[in-house]
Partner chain sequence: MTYTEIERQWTTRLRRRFVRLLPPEKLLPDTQPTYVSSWIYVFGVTTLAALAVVIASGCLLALRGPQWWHTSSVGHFVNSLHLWSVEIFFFAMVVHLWGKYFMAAWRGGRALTWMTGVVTFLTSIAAAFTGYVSQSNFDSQWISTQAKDGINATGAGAYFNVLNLGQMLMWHIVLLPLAAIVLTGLHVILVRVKGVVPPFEEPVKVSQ
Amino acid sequence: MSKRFRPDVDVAPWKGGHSPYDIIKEGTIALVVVGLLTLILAVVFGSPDELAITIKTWSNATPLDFAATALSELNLTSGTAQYGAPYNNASTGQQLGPLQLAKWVGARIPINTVNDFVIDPLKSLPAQPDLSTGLKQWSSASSATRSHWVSSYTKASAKMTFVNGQVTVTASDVGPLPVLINNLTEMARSGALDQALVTQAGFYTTDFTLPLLFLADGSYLASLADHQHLTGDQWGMMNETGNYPGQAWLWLYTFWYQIPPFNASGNGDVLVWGLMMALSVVLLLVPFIPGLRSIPRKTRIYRVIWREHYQSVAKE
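Requested model, single chain only, the form predicted together with its partner chain:
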């Protein structure tokens, strides 16, 4: 009962000789060499540590971008407000063909941009007459009235100005919105908003979901990233600040984002992820995939790898 020998799966038992080989010595040498190389690279190149930005730095650098972003959280046009799962149900989110993966999992990290980014932080401020009146006016208004105020304010906001530390929009029929937006901007510029957004979960917290989403909704973070050649069309994710190699091993993942259909599709992320997962499974199963597992034998690159072996075989 003899099975056929499959050259990409089976090996014949080794009938050649053995020679001394000290694996512990080899391992020790490798450890010393890698240790030294690490030391040299660390001394010569160091590592990047660009300070984190804050909502305070953002709103002081570009107060109008901040105020416009705050408004987009109120009129529900911000990235977070329209995101869908896992933050809310505003949209279906990305789909992989018929699979609405994100939507099926649902809004498990619920975020209400109006309350979480604007109203609740303002409520945490010490009482001031006009702010307290404004917040009271907001909470007692019907949702129809609120939408009316927000849309009137939004229409006029194209002419928003920032003069003498005040955000001003000339408009009527906007309820307390000017007070709310202006106070939130002042709060942001003082640094108090950074604190209010992280402490929503209590005294101890390690969760920065809210401030990060707020930052990402504005255009300041992206403009800084653009300077640092970190945006998606600049092979973003795999780079890091400065001239460091970053996560070079993500090159294939990042590559797909540079080409169609991925860079043009609204479902780009899930398409790239689906593709990378499929490719990972292929890599995992290479030993079992006919064709793929024959490439090594057919290209004969192994002859370079085992050069000494084949030379000695040739001599015999």
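Since we're looking at a predicted model, the values are computed, not measured. Rigid core: the largest C-alpha set superposing within 1.5 Å between the two forms. Positions refer to the first chain, counted from 1. First, how it differs from the form predicted on its own.
- Superposed on the core, the two forms barely differ at residue 303: its CA moves less than 2 Å between the two forms.
Okay, that was the form predicted together with its partner chain. Show me the form predicted on its own next.
The following holds one chain only.
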């Protein structure tokens, strides 16, 4: 009894003709052509990369936004302060259905926005009478007193102004906050804060977590991203700065951010990740899924791909 031929599994021996193919020659030609095109386009258009955005850049461009962000680090309303894992335990974080993935990770990169973004950098400055007094006043005050100062300053911050290099807020009973905010703004505008934030864990470091989070908490970086069409609702994951195209192969990933429920969910990132993992598993299992693996054969798409061969066979 002969074995039944299974078109999805068994492959019949090829009995047709063969054509010579020099893969070395073709590969060399492709390499040379692509190399020349890359060189010519690089000379004509240049690099799309822009200068790195630093806290110095930000604080000089929009000092009030920087000062307001520094205040948000003190009153714990910033994005970092309320983010949750892996920085703190302020929220549950993103979850996939009942799975609290972010909470499982825990606060493995603990960040205290009050100390890490404001107080500790100010302590690294050379001794200054008003700043030293302000820092001592802050460190010796109780938590309730600090909260009262921050609350009073926050209420008055809507009328914050920046005149002659000084951040001014008309408020009473705010303790040393005017001195702290002013000195931190001056520190940022000089570039010293960029260095202080990356050297808190040691003199030599490549950990830019703190300055990047500080930048992200303000509105300056977001406004630049919006101008460069790099935000999530602008297919930003696929774009380069300016009008340059980006990584087109990421279209499937970034596509989901444009449609419900992903574009309106606080768990959008983990939902998209979960969906992409599921699609990846399906792709890996295509040869083993009945029906799905038969689509190319049943649609006869192979006859379109190998049309020249089938045309030659038909003429014989």
